[in-house]
Structures are given as structure tokens and as C-alpha cells.
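So this first bit is one chain, no partners, the form predicted on its own, shown in C-alpha cells.
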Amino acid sequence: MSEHIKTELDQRVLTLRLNRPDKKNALTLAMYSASAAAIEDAANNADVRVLLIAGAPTAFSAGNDIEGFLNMPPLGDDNPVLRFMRALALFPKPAIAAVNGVAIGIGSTMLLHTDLAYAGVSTRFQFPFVNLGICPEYASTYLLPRIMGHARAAELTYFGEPFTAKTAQEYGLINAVLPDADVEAHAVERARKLATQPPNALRVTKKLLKRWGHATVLEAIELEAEHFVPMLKEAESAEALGAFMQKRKPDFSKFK
């Protein structure tokens, strides 16, 4: 288990905590691997009825650790990123997210694969993929238009601008907006209540709710990954990421 991923089982709720606050919970390959292992174990552990994913008060997750990804891009069909994506997408029990601070990139797209998500009023969400010269991931190109409509999904992904928790709720990305200090307590209360519900009835209900788009979600995860990883090595991404590291505005005028 990575030191940056902590788990705690209490009252049949497994809390998986992203624990790298000094880097705003930017996800490394080790964090993906540890998270995937914890979720896979929870899926098969009868003592776990609900999964709760939480971060730090100032950051749910700032997305991928860019420098780490450039030095060691996630390759292969069973790389830690895809393993995590599949583990959460296939998780058969209720999954809840408690979101505070920033939720950037996969910090936002993973919410598409939880069942319930609660965010603090100060939370800022962002899908910055195009700005970084890459494409969206985690089946978001399928799920975002399905949840909020094409026009809204296009605006959020094409421009990659931050948006508020109020907008996230209005667009159907999260369930509720709460005072920052109350988010995790509310998510825990909801999780514990779910943990008292009939477990098989919940599993079957979740299976049926996800049944109709399930195959497409898995296909989208794979197809997006086929584009995402090569795009990390292309010139547009090099310019975007170089500008990010150098704290300057990127220049895409030379690209066709």
C-alpha cells in the first residue's frame, strides 16, 4: 500500500483517502496501484458494504502527477491507471465521493464512476485535457454528454476552464453542495446509512442502473486511453506542458 493512500474500515464503510496533500493529491502510478488494490479487495470483502473516497480539506485531487507521467507514461493494458479505472467502474457496491478544494482532471472524471458525490462550496472542478494537448479520459467523452448534454460537456472540455460546485450540481456531476467543513461528515453519514440497507438489493439496483451503458463505458475507457497516452508525446502536449512547467502562456499558433 502506498503511503499516499490510506484506508480505514468502520461500520462497514471503507474510506479510501488520497493522502498527498502537499502535492494537492496529484496521483502517481503508485497511488493508482494502491487504490486499485484497495477497491478490488473491497469488492470481494463481505465486511465492506460501501466505499467512500475522500481527499484533503484543500484538495480532493489535482489530477495526474504530470512530471511522473512524462517520465513514466502508463503503458500496457494492465497499467496502474487502467487497473484503477476498471476497479472503480466495475465496483459492485455503492461508492461515494467527498470532494473539497480542487478536483482537476481525473479528480473530476472519477466522480462519473461513483454513485453519489458531495462537494464543498469552495470546490473548483476542471477538465483541463485539451489545454494540455491531450484528450479527456475515464469514459468522460461518453458519460459527460449523457449526464449534462453535448453543449455543456463541450464547453467544459473544449475550454478546460474551472467551474464551481454550484455548476457541478446544476449539471448533474455531484449530488449536493455543502459548507466545506461539513462535506466529509455528510458523506460519512450517507455512507453509514447505505451500509444499513439490504446489501444484495443495493448491489442488484446498482447493477441494473449501470447495466445499459456498461459495455460502452468500458469501451470508452480503452479507446480514450489509446489516444491519451500517445498524445502525451506529441508536440502540442509538449508545448502545453512546457508552458505549464515554465509558468508561461502556451503558443499553439504553429500547429495545424
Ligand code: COA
Second form
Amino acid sequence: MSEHIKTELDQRVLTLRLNRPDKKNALTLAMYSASAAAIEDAANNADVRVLLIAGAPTAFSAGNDIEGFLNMPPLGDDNPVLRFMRALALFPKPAIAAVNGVAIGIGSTMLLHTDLAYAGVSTRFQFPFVNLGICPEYASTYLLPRIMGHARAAELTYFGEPFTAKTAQEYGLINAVLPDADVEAHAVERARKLATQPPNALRVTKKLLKRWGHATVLEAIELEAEHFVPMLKEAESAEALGAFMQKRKPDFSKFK
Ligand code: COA
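Coords for the form predicted together with coenzyme A, given the form predicted on its own:
Time for the whole complex; same chain goes first.
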């Protein structure tokens, strides 16, 4: 288990906590691996009825660790990022997210794969992929237009600008906006309530809800990764990631 991922089982709810607050819960390969292992284990553990993914008050997650993108790009079909993505997308029981602070990149696209998500009113959401010279991931190119329509999905991904929890709710990305301090208690209450529902009925209902898009989601995860990983090595992305590390504005004027 990574020191940056904590798990706790209480009242049949497994809480998986992203715990690297000094880096806004930016995800390293070790964090993906530990999360994937915890989710795979929870899928097979009858003591777990609900998964709750939580972060820190200042950050749910600022997305993939940018230094990691530069030094350790996620390669191979069994890499920790894809393993994490599939573990959550295939998780057969209800999954809930409690979101505060920032939800950027996979910190946002992960919410397309939880069943319910609650966010604090001051949460900053963002899909910054294009700004980083890469493309969206985690089947978001399929799920975002499906959930919110092409025009909204295009606006959020092409500009890559931050958006509010209110917009996230209006666009169908999250269930509810709450005062920041109330998010986790609300998510825990919902998780505990679900943990008292008939578990097989929940599993069958989740399977049926996801059935129609499921194969496409798995295909989209792969197709996006086929673009995303090579793009990390290209000049647009080198400019964007280098600018982030050097704390300066990127300049894309020379690219064709
Ligand atoms: N990868 C690596 N480090 C990250 C990070 C990321 N995705 N997001 C934040 N950090 C680090 C910062 O570099 C900083 O580290 P330092 O204290 O050693 O300098 C620390 O976390 C705090 O972040 P900071 O930028 O100082 O906080 P902020 O409140 O001003 O801004 C964010 C927070 C999340 C808005 C900003 O850090 C950001 O835009 N991060 C990048 C998000 C991103 O593009 N993710 C990739 C998704 S594909």
C-alpha cells in the first residue's frame, strides 16, 4: 500500500483516501497501483458493500502527477493507470466520491466512473488535457458528450478552463453541491444508507445501468491511451509540461 493511499473499512463502507495533500493529491504510479489493488480487493470482499473515494479538504485530486508524466509515462497495457481505470470502471458495487478543493484531470474524469459524487461549493473542476498538449482520458471522450452533450463537452475540453461545482452539477457530472465542510459527512451518510440496501439488487441494478455503454467505455479507455501516451513525448506536450514545472505560461505559437 502506498503511504499516499489510506483505506478504512467501517460499517461495510470501504473508504479509499487519496492522501498526498502537499501535492494536491496529484497521483503517482504507486498511488494508482495501491488504489487499483484496494478496489480489486473490495470488489471480491463480501464485507465491503460500498466504496467511498475521498481526498483532502484542499484537494480531491489535481490529476496525474505532472513530473511523473515527464519521468514515468504510463506505458504498456498493464500499467498502473490503466489497471486503476479498469478496476473502478468494472467495480460491481456502488462507488461514491466525496470531492473538495480541486478535481482536475483524472480527478474529474474519475467521477464519470463513480455512481454518485458530492462536491463542496468551492471545488475547482478542470479538464486541462488540451492545455497540456494531450487528449482527454478515462473514456471521457465518450462519456462527457453522452452526459452533457457535445457543445458543453467541447467547451470544457477545448478551453480546459476551470469550472465550478454548480456547473458540474448542472452538466450532470455530480449529484449535489454542498457546503465544503459538509461533503464528507453527507457522502458517508449516503454510503452507509446504501450499505443497508439489498446488495445483490444493487449489483444487478448497477450492472444493468452500465450495461449499454460498458463495452464502449472499455474501448474508449484503450483508444484514448493509444493517443495520449505518444502525445506525452511530442513537442506540444513538452512545452506545456515544461512550462508547468518552470511556473511560466506555455507558448504554442510555433506549432503547426
Ligand atoms: N502534478 C505534480 N505536482 C502538482 C500537481 C500535479 N498535477 N498539482 C499540484 N502540484 C504541486 C505543485 O507543483 C506544488 O508543489 P510545490 O509546493 O512543491 O511547488 C503543490 O502541488 C501545490 O500546488 P500549487 O500550484 O502551489 O497550488 P495552487 O493552489 O496555487 O494550485 C492547482 C493548485 C491544482 C490548481 C495547480 O497546482 C495546478 O493547476 N496543478 C496542475 C493540474 C494539472 O494540470 N494536472 C494534470 C491533469 S492531466
